[in-house]
Ligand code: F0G
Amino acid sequence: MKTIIEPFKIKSVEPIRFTTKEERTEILKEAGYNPFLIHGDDVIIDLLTDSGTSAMSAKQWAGIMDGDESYAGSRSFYRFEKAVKEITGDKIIIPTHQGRAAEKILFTILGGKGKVIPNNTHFDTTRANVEFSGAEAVDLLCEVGKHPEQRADFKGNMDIEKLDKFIQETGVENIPVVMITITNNSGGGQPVSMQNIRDTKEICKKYGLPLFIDACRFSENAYFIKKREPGYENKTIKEICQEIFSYADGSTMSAKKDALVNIGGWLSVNDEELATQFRNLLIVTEGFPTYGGLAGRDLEAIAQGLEEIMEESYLQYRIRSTEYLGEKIVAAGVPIIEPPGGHAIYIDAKRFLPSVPPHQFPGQAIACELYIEGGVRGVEIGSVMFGKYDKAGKPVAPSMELVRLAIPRRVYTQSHIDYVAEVIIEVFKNREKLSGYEFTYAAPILRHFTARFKPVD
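Okay, now the structure: that chain only, the form predicted on its own.
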């Protein structure tokens, strides 16, 4: 059959409150033209993030009721631990309340002034936690990944030659860990090939450096490997996931993505000495090592979600849903990162709005207009999120200006996605009317969450 249907039935529904364009214009103004500051009830289709926004299954909700809330040694922890070990093969699994908590612990111990952390592309909280420790976050994305209009199977790959050269020039003693993010969120949700992960590991072995995986969307990445990389077409998703993790010395995970839950994460590692340091900090900041800031019910839901995320029928539906939206808007001329990634469509704001310079935030202008036009909430991934300033105070733009429309898992139907496509196309048709924005307030770190803006005259 040509139509790929949702591999689930809807058992519970949540109403959507509809607003008028006039109402949304005023709501956005009150929110300082920052979609993050809009009340959720005022959003019609919420594509701000796929993090913690999944619809849980009946079995996950059953696990919520069955969770063991013992402070120490909860049976729910041991089910969670077994599920994570089965996929990662790592010896020590440390639960955290979400991915950024795992990053905070990792970089508090391994980071610090003078240290440098290479990655294919750091996402916002990863970069923030690296920099908060005093270390420097460096992106070494492959060249094709920097060109939205070019199509390639694995645009999220690490640039292996640059990594080798970077380590030589920076010095092994200044690099405590090498990271690789799967899928590459800031790079358009693009996958990383198994060969690239393997090659990255070989470089790490060459210099005696540990490799950690930012594993938020490991299962989606495995599906792309199965479909695009020769030699993996007959392997199960679980087998591919296990091979991915076999090349790593540890991982950070936001379970709010590929574990299909609303809260949770982990930090996994094989080094006993490091694990002791991680656990000591965990106890101070998160909680006892067998709950790590989570309730037992959350651990149960994660364990069940890790089984469901590797079902191939689900992954086929998931990836195809994103691809479907990409195809509809590309057919209307809307420029995006091609091919569509796993969890989101990334509008190329540079080509969508070439008249607005990076320092006036073209991605923010598009995100605002999508909300005004149809109540669709997305997020800017460009100069607002990742922009810097040079020593003279002049803005330094990142390589890409994007708007991410992240699709929550098992939440929206095809008719919702058709509506989103219509809204995007309408904004694109009237793009010449859009102007840029400027800050009225910006925090020193992770400014996109709380910033406020005004339109540029």
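In this text, the rigid core denotes the largest set of C-alpha atoms whose superposition between the two forms falls within 1.5 Å. In this text, all values refer to a predicted model and were calculated from it rather than measured experimentally. Numbering follows the first chain given and starts at 1. First, how it differs from the form predicted together with this ligand.
- Once the rigid core is overlaid between these two forms, A392 counts among the residues whose Cα shifts by 2 Å or more.
- When the rigid core is held fixed, the Cα atom of K9 travels less than 2 angstroms between these two forms.
- After superposition on the rigid core, displacement of the C-alpha of T126 between these two forms stays below 2 Å.
Same protein, different condition: the form predicted on its own was shown, now please give the form predicted together with this ligand.
A single chain, with no partners or molecules, comes next.
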């Protein structure tokens, strides 16, 4: 088989500013050893997130010029609405400025004290919006999804038996909605199978509950279904996407992922009564229902992005390039969540750096060293992000210590990815020299964004 090449040519480029290892050592120290506090210009390869970091196509940029900025009834809204309806089949499409804005509206209406919302795994902002409403967020991930070293095709799946039991025990009246996140970001960017979505729907039907999809990476998920699930090999990506959404009563979406834009999102729903409540809140928080916190040009770019995201040559390149990075570093012995997910590689920091205990943040140590070694920026997902303390003030670690390297869409070429692999492997070879970190400042909530650290002696 020949090399899978980038299915695009480059028309417009952005320079990368190169720095030396000495400079980066100083920059990182200045930033309190927190990659979030480094200026973007001081990063060589930025793998902090795949969200809002996509490169738009020439057609999307043309759409930006062509956007209709009418306050009400913008032509661009109708193009956006048509594009989203074609995929989701939902009756009402409400634009929002990003994913969490859709979540905020959904859970303000459906959440509240005493309510419980299950998901395969809630993403942080979804959990935060559920909890902010006073409700409780519960993760019901399948067992294999909790073991980084075990390979399986659909490690993002909902645990169907647990969901059934959970609904019986919690009481249908306390569950306003069931969510399923595709792909499962917090669970390693792992896909959910069509069978699992169908089974989740069956359970929802049995109890008369609505199912909403957190659809951020729906097209990547569809590609995994096509490649891994019997019966889907000859279907088009669009057909698979349509089937996925056919099981749902609505969706929340961050267009910053699988719509290939830098800002945007939606909340879609079939129920007219719910839609009225959503829209009323939208007008207060986001804007009129035909723009919802976005410019007309943004809606135009999303509509175009949704066509491009389902192109198979794009998805083949996208998923292969993530897998390629995973394969290269695994071959050198680097432990990761296996198999590689759709949008990111997750280094297993516990196995990478067993000498550094969780309370000294092994993931942070690796993220810092990747920056110093090669100017590569990733993010710790472990004790810094999710660590808690017991009553005696002793640290309680989350189950996994990870470093996520998320790959922006259409931004980096194969040689960039080769370079990233070289940097990771170099850090891995010298892992014995790495030490842990401790806080010099930590905010009471979402501390990973602003925390400052110093190396442990």
